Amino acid sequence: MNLQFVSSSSVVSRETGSELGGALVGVPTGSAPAWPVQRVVAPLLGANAPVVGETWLTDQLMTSGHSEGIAWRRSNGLLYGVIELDEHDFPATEKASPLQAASEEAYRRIFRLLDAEQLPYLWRVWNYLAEINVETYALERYRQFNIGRQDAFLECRRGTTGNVPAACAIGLAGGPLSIAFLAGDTPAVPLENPRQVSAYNYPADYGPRSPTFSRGALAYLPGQEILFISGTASIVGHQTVFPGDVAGQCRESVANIQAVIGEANRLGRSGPYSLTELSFRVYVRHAGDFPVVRETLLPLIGNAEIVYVQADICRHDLLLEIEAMASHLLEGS
């Protein structure tokens, strides 16, 4: 099996039979493709088109389905799924806000699907929620999300430290809680950053529950190694550095990505990864900062493939976040 990632400003809706799933990033119009697709409704920056289509392609036969609101496709030992939940369908209780309840229920459904399909290992998750930094029910919404996510991990007997998936959690102006995920029949190798405290070990300053994700992951298909780098920001230890300085935060984020790459090269089975071969998605809080971000990144990552998106980050003082991925064939494949 070979899994290929394709990004294009020309969104294709006609199915070729090789699409496992993907995302539409930007301001999409018209109907969605037939395969599972996550709509990330946020303005693109510096793009020549209003939307970018990102698609995972596979060369193996696939089956499709819908389960408890999850649109999914699987190909042998690999599954891609998308779920959207309207938090307003979950009334507030003494124990949980609507967002917390929706987050917990979304992950419970994901884990039930993976158990049913016998593909129990989450590799990579993309989380999007409205107004991520706004405080409601006496708690910031990102922190509400973290409680719901971790409660589902615990209830479904998944670990919340160590072997947890690579992930991002990004704020949009509105819309439902949207979660896309890749999962497999073998565990990924989690990657941490020696420059940072693991997110799942953050102190209580950052909320009642720590975020449940690894800094990156190496996932394996027959003959292939895939590197996922989680949403990465200007954090050293557990603290934000270069507050108010978008260029400084940009350089620090890249330094953190380089540290995760170093761990991937230490633990991986393929040849070494480099910054310039990665495909990046860069989230910029303030659209006016985009020129500085682009100029700062150019000498650091060269002509690597980049999609810039205007979106909110999980901390008020973070001005950007960067995620990335790459793939290598394994020797002898």
Second form
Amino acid sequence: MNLQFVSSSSVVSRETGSELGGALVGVPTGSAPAWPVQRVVAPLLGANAPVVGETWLTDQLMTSGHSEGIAWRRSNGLLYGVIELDEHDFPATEKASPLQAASEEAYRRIFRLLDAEQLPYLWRVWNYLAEINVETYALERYRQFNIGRQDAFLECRRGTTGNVPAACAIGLAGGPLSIAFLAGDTPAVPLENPRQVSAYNYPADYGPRSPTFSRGALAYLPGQEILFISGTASIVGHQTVFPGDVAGQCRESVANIQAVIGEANRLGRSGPYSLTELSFRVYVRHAGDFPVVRETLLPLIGNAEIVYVQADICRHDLLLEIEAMASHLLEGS
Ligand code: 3EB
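Can I have the other form now, the form predicted together with ligand 3EB, not the form predicted alone?
After this comes the whole thing, all chains and molecules, with the earlier chain placed first.
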């Protein structure tokens, strides 16, 4: 079995029948593809098309489904799903804000689906929510999301430290809570960053509950190793560094990615990964910073495949966040 990641500005017309799922990043035009797709509605920066399709292809498609409000497709050992919940459908209670309740419900449904499909291992999660830095119900919305997410992990008897999925959590201008995920029938190897405190051990300064994600993950399919690098920002220890300095934040984020790559190379089974072979998605808070971001990253990551998007980052002082992935074939298989 093989999983392939392709990025294209004409994804819908290039249908091959082997699409597991994917994302449409940008301002969607035309009709949606037939496979589960996460719409990341946010302006692309420096692109020559309004939307880019990022699609996971597999040579062993099996079934599609729509259950628990999740659009999903699976192959033998692999499942991609997308859930969108409108937090307005969740009344505020004494215990939880609408966003917290929606976040908890989304993750509970994901875990129920994965249990039912017997693909229990969550590898990588893409989280998007509106107005991520806005405070409502006396708490920043990202922090509300973190409570709901962690509660679902606890209720579904999943650990909230150590073997947790790679992830990103990004703010969009509007739209529903949108969560896409890749899961498999074998556990991923979680990666942490020696330069950073693990997010699940962040102190309470960053919210009543720590975020439940790893800095990266190595996932395995027969003959293949996939490296996921979580959303990575200018954080050292647990603190933001270079506040107000977008070029400094670029360099520090790349240093953090390099550190996660170092862990992947220490723990992985394939040859070493290098920065320039990765596919990147870069979220830039202020569109006006884009030229500086591009010029700062160019000498560091060269001609790598990069999609730039204007979006909000989960701490008000973070000006950008970078996520990445790569795939290696395993020898002797
Ligand atoms: C950080 O390192 C930056 O809550 O799932 C990056 C990746 C971040 C994932 C998440 C948050 C998440 O804390 C923010």
